[in-house]
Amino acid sequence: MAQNPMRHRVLALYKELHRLGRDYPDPSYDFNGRMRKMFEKNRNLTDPEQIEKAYNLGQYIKNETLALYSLRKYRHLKRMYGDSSRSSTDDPPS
């Protein structure tokens, strides 16, 4: 018995995407259970059109979510170290 591949890259999706929302940074958002209601929705498409709309926009989803940790860790660095482009040499003298 073959399984369709489109299946096995959707559930590998939907455990990225489960991943991911363990560490989203509004726990009000409930990125899980948003994630897993749209998972649920679309349970029953049967158009393979329709199933590639869908995995596209979870896997956009998924990379908007990696831009938001990236932003995230880049902001968090810049806090804790400063500008460092900015040194005392370009300090005019006063």
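Residue numbers count along the first chain shown, from 1. Please read all numbers here as calculations on a predicted model, not as lab measurements. Note that the rigid core is defined as the largest set of C-alphas that superpose within 1.5 Å between two forms. First, how it differs from the form predicted together with its partner chain.
In this overlay on the rigid core, residue 75 has a C-alpha that sits 2 Å or more away from its partner position between the two forms.
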Second form
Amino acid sequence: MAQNPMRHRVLALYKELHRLGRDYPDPSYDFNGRMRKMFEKNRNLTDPEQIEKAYNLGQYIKNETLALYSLRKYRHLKRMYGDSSRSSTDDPPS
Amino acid sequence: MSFLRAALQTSLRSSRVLATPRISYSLRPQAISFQRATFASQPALTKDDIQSRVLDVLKSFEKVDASKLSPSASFAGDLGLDSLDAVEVVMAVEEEFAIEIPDAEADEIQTVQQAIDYIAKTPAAPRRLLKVAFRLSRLLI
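Moving on from the form predicted on its own, please list the structure of the form predicted together with its partner chain.
Okay, now the whole complex, with that chain kicking things off.
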């Protein structure tokens, strides 16, 4: 079991997602709890193809979460100052 | 050409002049040991210190039954933790001691004693400073 490379990959993915989940902006979403349930749901998978599929889904979620975090600053600024492209002060009415 | 030769000679002479004190400087041991002393002043972690800190980390886990906790307890058998919990435990230990445990070795850690032994053989990270830096870096990213 210890030599299984897939096991290491999955555990590494869990580790990364867990680390990301701690900084999730909305605590009521319970990112880590949900993520854990998804891992536990797939604990009995034996087909390598299905495992790979589930692993890829996990990678996808990781990348989406990273993208969400990188946009966080931008979204904060937008919330503070409003959407400048729709502001009426810059462009005179035609 | 003569002025070139003169320049060469003066540069050679000056380098020879410079070289002599440099050698004598490097022979002075106290200059070097002073430099080292500023970095090596961190006291080494004692075995008891490591053990109590690892046990404190485990106590903070809600799934862990504090009454079953002992240095010889295994994660899966005695504490009822699965492999995902074990990953979380290793992560918490990493942060407590401000070290990074490679995945393959983290997977080998199955008991509390193994975690203690691993930290004991790992070169100690400067405690407070690294811990603060670690938390700060996580905040900034």
